[in-house]
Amino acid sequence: MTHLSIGIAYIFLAPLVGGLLMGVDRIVSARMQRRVGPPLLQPFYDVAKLLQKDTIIVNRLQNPALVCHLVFMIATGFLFFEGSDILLIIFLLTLSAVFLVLAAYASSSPFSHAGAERELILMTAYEPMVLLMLVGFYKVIDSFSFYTIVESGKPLILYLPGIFIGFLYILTMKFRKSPFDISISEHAHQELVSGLTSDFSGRSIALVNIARWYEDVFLLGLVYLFFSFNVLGGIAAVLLTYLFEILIDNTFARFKWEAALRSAWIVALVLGGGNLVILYAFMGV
């Protein structure tokens, strides 16, 4: 199977995936906190009935810029299997993101608002300890390329310990879980109601949806890259990732947007420069 065709399954599979584990995600959930919960397959109803529904535009700008967030994000995960440069790839995300922000700024509405602010704030608490993953990546596997790091057979988990455990803090943030669900939340405790989609409605949620399964798919993908060594390893660390994620949503409070700013530098600094400290000074890498 060529690269480029690995890619173009992502496109196809991905959504699939992405809804499964949300799936997945709910049932687990509803289990921890005594539920019965939903079927397996709910999201992918849920999504079906909001494309159905009829959509409220409150700004013309809302559409293009949710439809520029779904495609650049089909476009990070597509690259990404397709073994492309993944500092480029990481620079796609960050856009997807920034689209997504620009959506929630064309409404009125003041929880919309102030979403998008705190979304720019978790931006700006992630963004580091994801640089220091890649420099770590090329100091240990001297490219920024997938299939290069996957076919290396080097355990990155041994030489970036401290940079997986930093960047597993900040998945949180990428998954949207509590502690760190402070933009946009499925749960009743957010004070935003839905903070940055507030004001969105029927396909333009659908959208925002499927964009998510997307994303979590590939931010799985980087995941299985300090475990690419071993192919089942791997498979199980991205399935034990994702219950601890699981685990981390339902067990902590959320926090405040000061305190996730502040332990995420914390975090890159301490865990992710530490690393690579380890990695230039004493192990000759």
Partner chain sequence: METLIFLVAFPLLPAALLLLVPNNGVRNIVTRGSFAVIAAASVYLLWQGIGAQPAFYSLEAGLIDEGMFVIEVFLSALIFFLGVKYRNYLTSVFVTLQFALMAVYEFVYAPGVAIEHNLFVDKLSIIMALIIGIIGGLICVYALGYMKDFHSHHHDMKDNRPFFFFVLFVFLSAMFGLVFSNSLLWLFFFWEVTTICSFLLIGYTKTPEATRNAFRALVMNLSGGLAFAGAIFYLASQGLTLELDKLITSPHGLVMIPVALMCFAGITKSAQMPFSSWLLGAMVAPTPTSALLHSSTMVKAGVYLAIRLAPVISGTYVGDMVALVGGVTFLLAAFMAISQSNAKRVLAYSTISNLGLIIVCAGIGTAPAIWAGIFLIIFHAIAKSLLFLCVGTIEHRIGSRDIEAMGNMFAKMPGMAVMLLIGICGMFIAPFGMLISKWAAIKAFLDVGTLMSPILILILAYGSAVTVFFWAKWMGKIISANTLFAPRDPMNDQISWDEWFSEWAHTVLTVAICLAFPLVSQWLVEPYIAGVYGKDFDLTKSMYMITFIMVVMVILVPAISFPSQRNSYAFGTAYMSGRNTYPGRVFDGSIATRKQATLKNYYLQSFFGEDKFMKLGVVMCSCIILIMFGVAFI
Second form
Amino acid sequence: MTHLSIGIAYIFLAPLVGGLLMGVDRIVSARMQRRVGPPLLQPFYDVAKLLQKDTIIVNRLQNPALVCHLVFMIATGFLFFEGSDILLIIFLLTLSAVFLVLAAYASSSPFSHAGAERELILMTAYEPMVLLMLVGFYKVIDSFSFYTIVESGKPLILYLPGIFIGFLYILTMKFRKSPFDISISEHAHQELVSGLTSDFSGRSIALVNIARWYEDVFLLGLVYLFFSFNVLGGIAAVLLTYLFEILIDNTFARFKWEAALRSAWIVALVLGGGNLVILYAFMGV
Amino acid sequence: METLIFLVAFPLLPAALLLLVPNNGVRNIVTRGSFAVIAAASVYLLWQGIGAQPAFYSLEAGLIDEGMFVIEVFLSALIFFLGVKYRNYLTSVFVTLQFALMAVYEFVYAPGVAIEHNLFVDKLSIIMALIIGIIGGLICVYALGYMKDFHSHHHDMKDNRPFFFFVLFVFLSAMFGLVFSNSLLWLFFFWEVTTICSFLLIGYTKTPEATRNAFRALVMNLSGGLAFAGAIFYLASQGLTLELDKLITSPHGLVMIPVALMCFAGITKSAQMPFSSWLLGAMVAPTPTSALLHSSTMVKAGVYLAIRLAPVISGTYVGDMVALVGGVTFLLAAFMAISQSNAKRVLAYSTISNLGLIIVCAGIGTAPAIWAGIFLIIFHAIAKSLLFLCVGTIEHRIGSRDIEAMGNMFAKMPGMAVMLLIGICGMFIAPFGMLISKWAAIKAFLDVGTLMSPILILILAYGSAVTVFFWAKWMGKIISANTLFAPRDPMNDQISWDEWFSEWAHTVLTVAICLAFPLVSQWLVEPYIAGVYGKDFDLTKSMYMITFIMVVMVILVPAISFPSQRNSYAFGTAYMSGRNTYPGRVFDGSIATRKQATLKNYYLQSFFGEDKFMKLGVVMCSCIILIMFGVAFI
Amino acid sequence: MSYFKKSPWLLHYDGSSCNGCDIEVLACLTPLYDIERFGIINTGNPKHADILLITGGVNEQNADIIKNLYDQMPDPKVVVAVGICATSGGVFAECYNILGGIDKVIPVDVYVMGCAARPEAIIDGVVKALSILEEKYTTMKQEKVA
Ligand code: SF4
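Same protein, different condition: the form predicted alone was shown, now please give the form predicted together with the partner chain.
Expanding to the full complex; the earlier chain stays at the top.
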């Protein structure tokens, strides 16, 4: 029952937490650039404004696809915090991401098209690592459920250091941070205008942003699992991870997609695969 | 037993009828009617067998055996002759060797061999029969409309439809025979018949390319057949059993050599590397052929045999090697699918890839792996068949099978677009079947007790990531459009009734099977596994609930959001750096010209080029197969 | 209550300016002026933007583009003409290809003086535009109700 209520709490609280985190992100980024930065609540203002603005669409399929993107993203997080099988949930996450890509394809300007293709490349790049991470969890804890992992009290990070670093690497992609912000970016101009979201306006972008808040919280939930043996330490580690991602964002130039794909696969193979093999060797097969 | 014999024998009736009466009207009626009968009979088989134990039957075999031998002699002679005529001597050599083996068997060992049960039916046979009867039958119905169109498009080819339908139905009959045979001799006979049928179907158009590819398919499958014959010969010469059910319960050491040979036959038939080129070559044939070969018959015979043999090879080095062949094929074929823009080739590579995964499951051979493997067979058969049929229809309408030509599908052929999307979803999106099976496969691989486990998981991790890429970009192409106001193409209305019916039936099945899969699991797959492995196998029931919820969501959320969001927003043009744009991505160029922007998908040739991976796969898998034989003989 | 004042996103378009004003616009993004303090983002995409900020005058070639960009912006939206060129054509007004200020093709809401316009002036102009944006939103809402 408590698990269910935590799941429901996620539905209501995740956007708040996600939005606040993004506000922190923008302030910290600004400070790193010696600027003052926007108010903490800026992400909420943005979404509120977007909801008030008119929406222009290019293809009638684009907004429904975005609604699906959001709904499945919420479902992903809900099921995760409700304690369902994470392996299945990751597939749901993929489904949600596919809907975002489809919305971009539907709007069919050259920029959103290229953004969609690149997003798919990123998905190809990060998926192996995500799967390896889950396998790592299972190998140590023998379960795919959030709560079993938390309650086991095992310091996953000690068993899976390589997998954790590999996950950090692809987390940069999922957070859409430089050097992997090749498909979408809200910073200044880039060669793809706004990539995936180029042809969205008003409500459509608001949907994308809200889905992103949900996604960020879900992803940080995955990070938390590595440190779940200690609640406070875990939360601190999650925040540190987030700050680390912001640091990376501000200190790296954008990669080309080739570099993104190749490097992510190599990282997954060497760190993720390596860690797994060692795990098998030590824990017995 | 009557149902079994009926299913094997009945398709021969329409086959003969269609060959002898070359009248279009008769063909339509006979084909539709036979589909109804065959589908009904396979459902009846299901109804009969749902709670029943596996049943073994002994048929008075003397006459049938002799009949089969005569047909075999005839077919061997035919192939020998064709091989010589088309100067494809390897074919003739293979068929001679094979015939020699079988002839020696027939005269030396046959009198001493007693086969107790020739026929049997268990849950796996029922599943296969349903796939063959329903999906295969639907493909035959589809072929009615398609072949008519085909010949009005290709006047240069001889209209030999009576023969085409004859082979289709013989194929179905052979497939039924294959899944009901307990006697390896019968199994082998039907096995060879499917090889020859596929040869005839691939070479149907008689173009030089078709003939070449037909022979390639024949040679590769004959090499498998030769291995099969070798297995039978070995078993007979060692005085071992020639019955499938006894074979899989035999002590491992004794039967390893014939089992390895039969696995090799399964690998050739299911187009694993290094033999995948025959299935790619088979794409030259008319679409019903491709659909039949890829979904319900032929390749499924290969994986069926592998799944049957799984209990023997499970946990042995032979099993590991089989799994590795499947794994390498799964991974590399998925890579290559990315680089293809020809829709049929994408489908072909994806088939090879998925079959690879099934072979992995068979090679691992633990109960959960077999569960995953069987479900992969079921889901793959339906969704892949649907996709082939859609691509075939679209090809006739828009004149291209290139994915790049499938933009704007929603405006041109909305129904077709929906079916295509559902088919693609069926292939890679949670919670549709393929993904559930993949999920089960991961879990199965996790519990494998050897170092195979991390290797297979790595393979699966990379393989499924690229799968998402090539399917999603295809989906993107289908829904991309900015000429939604374009009038519906008249081509949409030219699709024949048979094609519509068959495609919609597939679509409904694709969705229905996802909802019904807990039942399928409970009634068919779990009992089969319990029977073979002797222990109850229960996949976590909680999972049913969550997948059920997911299926409902996947259907409901788009179904609600699409119409409700439909007309609430104003339309604008796509952003093209401020240039004025018009529907169809046309924009104002310089000096008062209008240009059209074309968008193409990424194919990442330099990353996932076909040449390099094909070579790599052939070399790797050949080595693995050699090792497999090595360990089998030791 | 409207949130346009808190989160104005702008699209910067360079007509036929000498690039002097553009440099000043970009200067607004630098730590010294930091317009993100006001929630302003330079989106570079008309579909995301609330404010169209144009430097330089209109010429024969870009008149269509300016119109199109303006059309692609969802309502409510405002236009800020930055610099003398954008106001009237400025020093280029007599050139053979110059049509004049931005208001020759689309309605302009705020004119920012200067050659080049100073960053302070630009920020001031944008802030002025915000109240106009808010007004437009209110009328838009009323029209929708009516
Ligand atoms: S107003 Fe002055 S600085 Fe600005 S674009 Fe015109 S000439 Fe250049």
